[in-house]
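To begin, one chain is listed below as structure tokens, in the form predicted on its own.
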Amino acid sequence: MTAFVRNQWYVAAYAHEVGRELLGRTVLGEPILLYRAEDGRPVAMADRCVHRRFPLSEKPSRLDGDRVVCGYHGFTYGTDGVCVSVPGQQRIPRTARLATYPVLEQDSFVWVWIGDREPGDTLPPRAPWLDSPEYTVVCGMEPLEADYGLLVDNLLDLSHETYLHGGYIGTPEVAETPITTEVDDKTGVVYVSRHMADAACPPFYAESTGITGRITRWQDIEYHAPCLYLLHSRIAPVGTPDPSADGSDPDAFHVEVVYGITPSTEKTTYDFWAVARDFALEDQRVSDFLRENNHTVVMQDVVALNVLQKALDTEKAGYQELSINIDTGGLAARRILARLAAEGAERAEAAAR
């Protein structure tokens, strides 16, 4: 199992799913209850009550102004999570009162801070594409019954393309062309790069661009961790200039592709996808295109991983996995999540003393 990475913000939801609806999602096994207030902040907040533990995202409890009224006795709490009134009697009982998160709300997404310290001025990693007038996107959310690492090792090992994408995504030069990776251990940044001079171009292109012979296709991956995944993709004909020195590109396809990994319980995990595109802005059919594409690439990763995550369960102690050069990312993903959990597990043992 990888262990769970506190005092770190994670994606909890996209903005568009926090409304003046009651939200409830478990994150790192804390359940927690979103809304809006009623000036249009984003609240957040532990989702159970404290008299019967019943869930506050379950009907029929309800918002009542910026107060949360629990459906099954009628405690209720405001925004900062204290009781304001119980049922049968005036007074209320000092310990009645909800935990509640730092909440922000950062490139479409809603970010929850979860921890034993406040985030001071430590701020997610962004994914601007996601909200800017440049860029068209379509996104998801589809939930794993796997580990959160399970993922994390996947989208760092994007060789998988061509075996479990085919016909979608992948293509024979994905596996067979090497990568380079690059760690920064300071900042938790994994960077994996896979730059194919002259590929075949994937349907998941072809339709979308227009593109009908061979590309030149650069996949360049930024992993965040714990939360965060970045791949900048550059698609264009083969012959077509590379970039210029101040960055400029006109003559190539851009797509941002994004995934909010969320831990929700050890063996459960909210996979948040979404492809932004810099091109062909206004063409509803491309955008129906790509999500459906998408969302089935999307859903082959999470079939495969469930089926993993079966495996894996069934393992003897002290089986001994293999890996390979094109596992660098991932296994460098995996000594900064230790690192971390570990750090944060010292942190809270020092505070306990």
The other form holds:
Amino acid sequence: MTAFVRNQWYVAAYAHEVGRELLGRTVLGEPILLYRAEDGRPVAMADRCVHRRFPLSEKPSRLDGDRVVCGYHGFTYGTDGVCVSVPGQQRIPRTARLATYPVLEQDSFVWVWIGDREPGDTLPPRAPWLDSPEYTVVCGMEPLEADYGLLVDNLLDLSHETYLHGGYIGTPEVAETPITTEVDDKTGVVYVSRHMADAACPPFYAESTGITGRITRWQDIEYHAPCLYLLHSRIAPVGTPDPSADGSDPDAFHVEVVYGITPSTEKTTYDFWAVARDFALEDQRVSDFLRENNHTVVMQDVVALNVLQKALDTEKAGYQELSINIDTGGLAARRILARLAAEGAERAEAAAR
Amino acid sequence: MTAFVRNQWYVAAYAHEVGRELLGRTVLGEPILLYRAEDGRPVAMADRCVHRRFPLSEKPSRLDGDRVVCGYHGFTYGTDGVCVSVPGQQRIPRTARLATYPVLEQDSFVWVWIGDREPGDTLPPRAPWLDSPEYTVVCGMEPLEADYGLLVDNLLDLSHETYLHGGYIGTPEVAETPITTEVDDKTGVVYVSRHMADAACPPFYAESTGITGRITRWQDIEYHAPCLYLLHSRIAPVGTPDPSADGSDPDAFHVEVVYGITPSTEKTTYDFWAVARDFALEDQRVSDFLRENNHTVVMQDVVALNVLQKALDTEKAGYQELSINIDTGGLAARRILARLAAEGAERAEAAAR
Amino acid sequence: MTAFVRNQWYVAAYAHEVGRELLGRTVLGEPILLYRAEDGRPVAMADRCVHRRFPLSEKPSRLDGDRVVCGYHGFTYGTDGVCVSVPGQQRIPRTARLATYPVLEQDSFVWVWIGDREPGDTLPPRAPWLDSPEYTVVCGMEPLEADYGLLVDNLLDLSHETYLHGGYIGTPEVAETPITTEVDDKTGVVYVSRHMADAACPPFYAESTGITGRITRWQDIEYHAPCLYLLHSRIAPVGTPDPSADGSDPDAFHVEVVYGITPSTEKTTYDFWAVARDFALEDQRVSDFLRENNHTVVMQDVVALNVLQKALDTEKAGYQELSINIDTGGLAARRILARLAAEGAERAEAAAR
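What I would like now is the form predicted in complex with another copy of the chain, since the data block earlier showed the form predicted on its own; can you produce it?
Next comes the full complex, and the chain you just saw is listed first.
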């Protein structure tokens, strides 16, 4: 099992999922209640009533203005987690308060901070395309019955597109083309690039861009451990000029594929996925196609990773896996996660002293 | 997990459930076979054949007169648990006998004694309304996927009616009105009373009694640890005289709500529920309404307690719950259950010496 | 739980199940991939890719000629388990090879050898009727949610036919008639015989043979521990002469009932069953009847053994079962299995040194 990394921001939900209905999510094993106050601010607090632990996200718990009323005995909490009403008495115990979580909205996600200290100036990594007028976005979330490390492995090594996602986003060139990998240990970012100069155009891109011939296809991954994965995808007909020195690249199509990888329990993970494009911005047919096609791709991963988790669960002790060049990025990600987890654990111990 | 209390009577079934079909129930982790002999007596014995442990309550096991024939190899037992026939030989091993359980019928329930000694003169607590011509009864049983202690907590603190059962039996006054609690440590009975002088009449009572205005509503709980819970409910239009000194109370409506709380395994419980009324005795419409309405209420509890059990199962170590005045009865019940469990364990150890 | 016996042949599949589709079976806890090479030979190898452990029997893994292509990243293996292709590079790591299993086809089964040494000259026990022009066969396989030892117990003691399979293959005489048991410790074979001179004819045989009166019914069991069970069943109208000295027996009906008992995991078992007859060879109606009837009988066992396993799983420590004469064969089988398991474990230790 991949260790949890504490003292980090995690995607808890899409902004559009957090509203005036109570929403429960479990992040790094911590049950969290999410809702939006009347002034629009997202609120995150422990999803267990202080009294008898009833989950506040479960019906008939409900919102009363900005306050949460427990559906079991009516304990009522403000957005600061402080209990303001209990049944049958006026006096409210001093200790009747729920832990709250640092929470913020950024790039269409609601992020929560899971940690033993405050985030201070630390902000989540960015995915600005998800909330930009220059891009059109389709997105979703699939729960995974697997260790989040399996999803990190999966996304850091896209050679699997050729096999697991053939006929959707995979072509032979993806598996055949070598990668380059860079690791920034200081910021905890892993970069994996694969530039295909002359490749078949898979249906995902052919159908959405209208390209009929062969393409130049660039895959540039940035994995911001532990939670955010970005795939900068550049697609252009063979012969299209490279981007100019100022970064402009008017003749290519750009797709930003974003994953929020949020560990829920030791063997379950929230797989937030989004596809942002800088073309056909108003074309609903393209949006519908990309949503449907990417959902199918994500479900191919979900099915495969759930199978893999079951295989691991029944594996004999002492199994050795074998890694090759394509795993350079994934192995770097594991090292960073292990280091961050150890640092988080040290902080937790220090905080407990 | 709430410890099991041995050397006690438990409700294993309703009398009407025990007949000429074999019935299997697991009480305090012990698998028990129940049926009724031809002369009408209920019989209770271990639900595992001595030979290869096949459950005698499972088909194709069957009754042959008063004898039970195992559906696997035909080992046959009398009502005293003694094996009277085995396949392929005349000689029956001396040790071929099943443990039997003390069993009796009382107040519409079949009770079994789970213990390491005989019950002697000890009888189960009474719920005479369930078997009285002066009352009409509706009843049922719901299996709960939760520790029985969660059901005891639930029933000892009726403030939850306002929140979990609003629109059925709950009104604001239940949660608002303080309780009085008395504990008889000697007999192991907890009394919790809540007398509402002027309260809204919830649909459960409005529909069944025909009362249209506000009511005086008395809730008098008697919990006979570990197994029997009685709620004496008195409903009358505001202004109705109190009961007279001789106990007569002709102008009020009386409902006796009875629960048999039977631990099955560590995290499953039989929730026997019955509603006895002293009005509209022959009115089938009222019976149908109360059965349906109370079943809905019981299922609201079942769903909530199952959710709660799951929350507890994944809870981090060291969680502290917070109790207030309304929990006085529940906390007393826990203390009594802990004491009785310890006494039962001591007896078991003494018996083993 | 019954210990696994290593260094033995096991039925992994019927020959007709192993073809040009990838088939996954778990034998003694080992995940095995089965398929048939283009020249018809069955192939068996570890069902986990060396790279990231993806099960090669799971889609979209596929065959490419005689090679298996992993559906996750395209690692490709020959029939000898050696990896011949990996994505993104020409060099194939020397250790990229899967364990293969000795495999052979015999008597309509595909057998695999599970062990720490090679089988050498050891061959699986025989069931020639399953692949003989003189017999017509119906067969199937049912997965069992139970320890394989429970199936061995079940099949070694046919007195249960009277109770569990009454109306199908059981009549009172089966349970009433004593057995004779012989054990060949050297070869690990248990023989149990029950010869009924004058018995009712159960529907299984009445319907298939056309006999309308009482029968002589011989049940001669040969259990070749751990995996193969044979029941030689001889049915003839009362008064039919016994088989002659040269073995010919033209006036009787013969049914060979064969079970492959293959432990999958500690609590799951493959129950391969086949019924071969030497009469009505071309009669499709008889084949359909026997297939349907025996499937029903097998499912009666499956349901009962699954129930039994659940009963054992929740049993208190210290339970003592009681055995009688009919269990002589089953107890002998357990002794042999325990001895073989211990020998297999010793060999495994020796191999590890």
